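Encoded as structure tokens, the following chain is the form predicted alone, with no partner shown.
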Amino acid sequence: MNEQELREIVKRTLHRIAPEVDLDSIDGKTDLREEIDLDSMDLLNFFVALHEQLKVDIAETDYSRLTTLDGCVQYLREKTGAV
């Protein structure tokens, strides 16, 4: 799996949580809570969905690393060994 594939997985997962969001307009560096109006329950569901899809354990202490699209991709690259 490469970085682009991870980015697409993250976007699809976000779309499941917030289907009204235009995924192509997401700024990779902007906090997802602000940009697409996710609340804490949405974020938790997002993290759980990523865990289920990728079989990656996401520690609660790492949640702050997954608040942007770019942060999610970087974190998941590290955890999955993607190139």
The other form holds:
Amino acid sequence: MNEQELREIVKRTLHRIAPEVDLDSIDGKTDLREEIDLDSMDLLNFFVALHEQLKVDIAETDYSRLTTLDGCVQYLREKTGAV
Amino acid sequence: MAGVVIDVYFIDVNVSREVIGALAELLTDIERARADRYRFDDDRRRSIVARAATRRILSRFTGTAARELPIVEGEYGKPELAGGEIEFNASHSGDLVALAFAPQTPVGIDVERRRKLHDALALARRYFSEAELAFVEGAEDTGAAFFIVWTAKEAIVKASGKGIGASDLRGFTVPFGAAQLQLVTGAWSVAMLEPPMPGYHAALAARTGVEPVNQSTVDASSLL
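Now the other one: the form predicted together with the partner chain, given that the block above is the form predicted alone.
Now the full complex is given, and it begins with the chain already shown.
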């Protein structure tokens, strides 16, 4: 899996959590909580869905790294070994 | 803490643009800029009503003008009034803002519009204690049971001032839907609240020993 494929999975998963958001218009560096008001439950829902999709364990202490699209992709790249 | 009264307010954010505009005047420039960063009007409206109502009600407690109140962030980012004279907490979801205020004792509040979750049971398995998971799995209405537990847990996490990431969510079990504040851990109690709209769940957490709760529903335009 390459980075682009990983990004598409992240966006598709996020779309299931927040279907009203046009993810192509979101800056990868934007904090999702600040721009589209994802609350704690939305984020945990997102992390659980990512875990199911990619079989990656996301530790609670790493959550702060996954609040932007770029942060998610970078973190999941490290965990999955995607290039 | 005997004799401490917690004031809880629910506010419907469905008000006119004029009212939202006027409420935004109660915010600091930084708060308004933060609200303006939201992409959607609904998010912006919730953010403005929550902070404007917080400022207006704190102003009634303290006598300081709403816009002048020094609201700062605690160690984990929880907003608080500098000086700690009054502690407060805010939550918003859907069309509702929920606020809690108490003199010199921390409070946490959470309101959630009931919505479709990707997989409530997967969330419960990951973040709930065994007893909480059994409660959700055994419930006739899994969604309702999930939200009852979730709001109670989030209220406690918020009262403690720590974020979800810094809290051991599985390390404590909440009472399932208790209407009175009930002991959860040595430090915290939690109670389910009844929001004024159908389809919502809410809970309040406070230090163990703090009991009386005044709950009211406020019209956003009355905050002007």
